[in-house]
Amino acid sequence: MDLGISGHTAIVCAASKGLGRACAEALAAEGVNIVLNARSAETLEKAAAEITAQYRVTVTPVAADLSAESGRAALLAACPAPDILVNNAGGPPPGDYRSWSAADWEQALNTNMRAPIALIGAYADGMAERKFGRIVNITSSVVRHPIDAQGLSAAARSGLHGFVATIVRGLAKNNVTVNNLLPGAFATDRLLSNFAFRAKREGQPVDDVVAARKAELPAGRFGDPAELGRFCAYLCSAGAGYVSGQSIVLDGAAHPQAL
């Protein structure tokens, strides 16, 4: 299925592995250069030259610590005019609420929530003037669906989707297309990390803890971020123009939902 947006330019946050990495080679996959960023330059060039390899597209990597102003500036500078915006970063660690200090709180909010909205502030208008644009932001199953230790994750998180759903209609009319991503348990090292947390606090080994969880799951395993990925490319193509404004969660039916 060609998803007609070969030749376009995405900007890809957090890419250098998990689900963002996902997403950058979903859509290169369909012709699309990318414009990786992460914070961690080793790891983003290795991730940035196994992508060119493997899809014959143009990668440009962008080391850059998206939650700071400093970090904004220097993707702007990289890319002012994508065609697709992939906003995704890694939570905050779980914890409890009775522990978190301010700077716990200003980091959260900085990564998961001011930083989405100041890419989306500075891209969205320019992609309204071209008539094309899809923005995806990767956020967590925790704002439908809380878990107790992930508050700082649901709270910053949440922000953002409220900020989503004031600015959709007024892209619309100009091909502009928001909507969230909400995963629920993915392959990732953030969900192996939340599980040796869990497993200390409850004294248990990392891989009865592991296990645990996927039984509980209906599809008895965690998500592919492979699976993710595609979903996003879908999102982000030609024919997705009349899909904004949804958050959609991607839990294998872990969770009720609304039918």
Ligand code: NAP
Contents of the next structure:
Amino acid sequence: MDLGISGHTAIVCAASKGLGRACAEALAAEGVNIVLNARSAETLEKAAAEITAQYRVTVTPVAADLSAESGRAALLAACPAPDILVNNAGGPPPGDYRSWSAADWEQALNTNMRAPIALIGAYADGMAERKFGRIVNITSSVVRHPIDAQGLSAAARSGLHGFVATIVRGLAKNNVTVNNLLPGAFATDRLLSNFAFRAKREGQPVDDVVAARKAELPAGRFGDPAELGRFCAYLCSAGAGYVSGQSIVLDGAAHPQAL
Ligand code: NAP
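Okay, that is the form predicted alone; can I get the form predicted in complex with the named molecule now?
Shown next: the complete complex, the earlier chain at its head.
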């Protein structure tokens, strides 16, 4: 299927590895030029070189921490007029809400709520003027299906979802869509670090915790980041202009809906 976005430009945030990288690769496979972001310049440049070599598109690395205004300004300077924006960042650490400080809350809200909102604010009007825009926010299934210890993540991402719901109607007539992708358990470094936290808390070997979690999942496996990447690319396609304001859970039927 031709997604009709070859030659477009996409900013993919937090994309040197994991889900962000999978989105960047799926878009690059469609001929989309990529502005690739993460904080660490070394891993970012390696990822950019690998994507360029495989897909023959232009990949521009922008090393910046998007939780900081200066990081977002660097991204804006490198790419003032993208066609596609994939918002993503590292997730807040799990923990006990009784121990979270004001600084912990500030970090989570800056990274997972204010940063994507600021980038949408910086780019959506330009997309509307150009009559094409696709914005995808990678959030978490924890917004719909709470996980104990993930309160920072659930709170910050719920704020983003609430904001998105207030802007989609104003953008629809100019062919700008905004959707949220809510991953369940996908096999990335982030997932493994969450298991390490759980294993320590429960005094068990990590491998046992991982095996037990897989056994609980209806699919009997974790999601492959490439599966989320391809879904993201579809949402960014020319033909997906009538899908907006949706929050879509990708969790292998771990939390099926009745209807
Ligand atoms: P990951 O494998 O740890 O990758 C995170 C990526 O984000 C890296 O490229 C990292 O590079 C970059 N990054 C982190 N903080 C950043 C920042 N402030 N500014 C710019 N880049 C940043 O994580 P993942 O599993 O792909 O997760 C991506 C998002 O999905 C997270 O918010 C996570 O909580 C959420 N999620 C994941 C799962 C899952 O099962 N994997 C499930 C639900 C939700 P640098 O460190 O170099 O910046």
